[in-house]
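Encoded as structure tokens, the following chain is the form predicted alone, with no partner shown.
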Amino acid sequence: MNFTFPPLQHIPSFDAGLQDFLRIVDESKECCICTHINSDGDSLGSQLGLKLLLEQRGTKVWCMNPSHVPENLRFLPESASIQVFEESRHTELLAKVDTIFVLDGNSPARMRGMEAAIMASPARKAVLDHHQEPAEFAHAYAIDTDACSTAELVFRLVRVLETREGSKYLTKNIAEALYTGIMTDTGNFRFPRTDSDVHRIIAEFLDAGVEPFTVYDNVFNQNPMNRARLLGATLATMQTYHNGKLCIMLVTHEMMRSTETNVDHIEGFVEQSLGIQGVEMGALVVELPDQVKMSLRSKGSLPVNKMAAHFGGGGHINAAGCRSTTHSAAEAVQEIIRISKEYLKKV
């Protein structure tokens, strides 16, 4: 079943956008808190952040995603306790609980399986969120698409309680959390958006204790050797176009089924396509058995968000995403290098 959500009309500021969050925040009792499909250290670090969070303030916490949690991000504190969203075991308790809390997701859409049984509820929703161009579905958006992630929006959310209550409520475990969204998010601290504010909030969670070593070890060295098979066969697909502006990559369903690998382990893997000399901008095509999946990467002000648009996705300007169930995996490749051309004959 496919589901429309209109754009929002009207998107408040952040600090008024907050203040409604944080009216529904004091007046949930218990809650689910959910996030996109194929969720990643932004996403998953923003919702455990969040959870900790609000137990400390005594409201009964369920976490439930479209999607089972990534191997290299299970080191994450209450990671274990997010389950998988099932209609016939779940439907019941996202019906009961007062509130909804969708995180680094602006539509129902991006937590594909759970959209009927979100809308079907009776419950409270509430956006927190960075990226553009929200749905028009819940009661309140707390969004600024300047902010490095979500997990800096969380963090936020932890001060202005913090100052509000009189309470110390960053502990170890929600720093670490909100670090991993970050730095995840921020490409380790290299994307234009990891300015001096951005130092300041990884400098209070160091003062909580997070490791930056532990962290970055957990999610970045801890690969199975399949994973490394799939990157080498990965990389043998690297394409330039457009005078070399343009590189493409391709993930084929036989070259998971060979390496003995899923949509999980290819993660991170677009990144590369940035890095070769005189690459303005990335893509990596990924033939799932359904649908093709489409990441999108560029440097400057190159908007690949624009170009997943084109797709039905979305993003930010420098990285963004997309699927199709009416392309091939080819005719993906060839859709990519035909839209680029008029952003990258610019540079």
Given for the second form:
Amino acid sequence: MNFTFPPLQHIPSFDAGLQDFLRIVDESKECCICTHINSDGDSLGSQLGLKLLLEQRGTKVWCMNPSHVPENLRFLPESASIQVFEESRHTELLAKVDTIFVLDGNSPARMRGMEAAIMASPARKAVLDHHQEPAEFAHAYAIDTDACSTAELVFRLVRVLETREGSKYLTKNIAEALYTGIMTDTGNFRFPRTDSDVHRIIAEFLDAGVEPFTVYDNVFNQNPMNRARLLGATLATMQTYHNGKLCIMLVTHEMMRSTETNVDHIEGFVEQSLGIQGVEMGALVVELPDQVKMSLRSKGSLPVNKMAAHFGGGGHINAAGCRSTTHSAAEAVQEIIRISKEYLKKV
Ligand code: 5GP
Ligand code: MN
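What would you give as the form predicted together with ligand 5GP, now that the form predicted alone is on the page?
To see the whole picture, the full complex is given below, headed by that same chain.
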């Protein structure tokens, strides 16, 4: 079944959207928190951070995602409570809760496989996110596209509720979940949105007991050897185009089969492309059983989210992605080379 969601016509300011969001938070007694397919550090950190916050205020919370928690993020507090959505088992739960919170994604399409159950549910829907171009489906939109991560927005929510209620909600577990979200979505505090405010928030997390090395070690230093072999094979496919400004890598099904790896192991590969001198745009094309996944990265003001939109995807200016069921991996590479030409002319 194909779902199309029209774009939201009027996007409220973050502060106005947060007031709508807070009203829903206040009224909710039983909720479900969902986040996007192929969950990452920010989506899961935000989801668990919000869960731990709401539970302290007496709300019953279920966490439900379209995909499982990747192994390197299972250290996150209470990650074991996250359920992977199955239509026959979980549609009823989504219909029974009073609220569905959608985090780090702003369209039911990002919760692939859950769209029907989300839309059929009479629950109020509330979005907390930092992506552009939300879809029209929810009752509240707290969206700040200038935020470095959704975890930063959950932190703002923690602070607003602490101030309003005179309570202390920031526990070590919440701080660790949100630290992980900010660390991963800022590329370890190096992407352009990593400003002094971000570091001030991080300081609060450290005061709450987060150990940066422990989090980093869990997220990035526990790779299986298979992943290193796949990375080696992927780096060997690296090619540059357009006078060295575009760098493309490919992961084929065969490469994953022979290294006994899966799509989880590819996280972080695309960043290697921007490490090459002169490269302004990097792409990783991944051949999956039923589709081709493309990850795009750029430097400066090169909008790879607009590139991704050519394939029906999206994301941020410097990090975006898309999927195609109509291109082979080789065709996707050719399309990226073709479409990027216009964008790279300007740099
Ligand atoms: P990644 O390349 O790491 O999978 O994704 C980078 C960013 O691109 C994500 O944070 C997300 O914002 C966006 N993104 C990735 N895949 C998709 C997709 O299929 N559709 C949309 N709309 N955005 C995507
Ligand atoms: Mn995010």
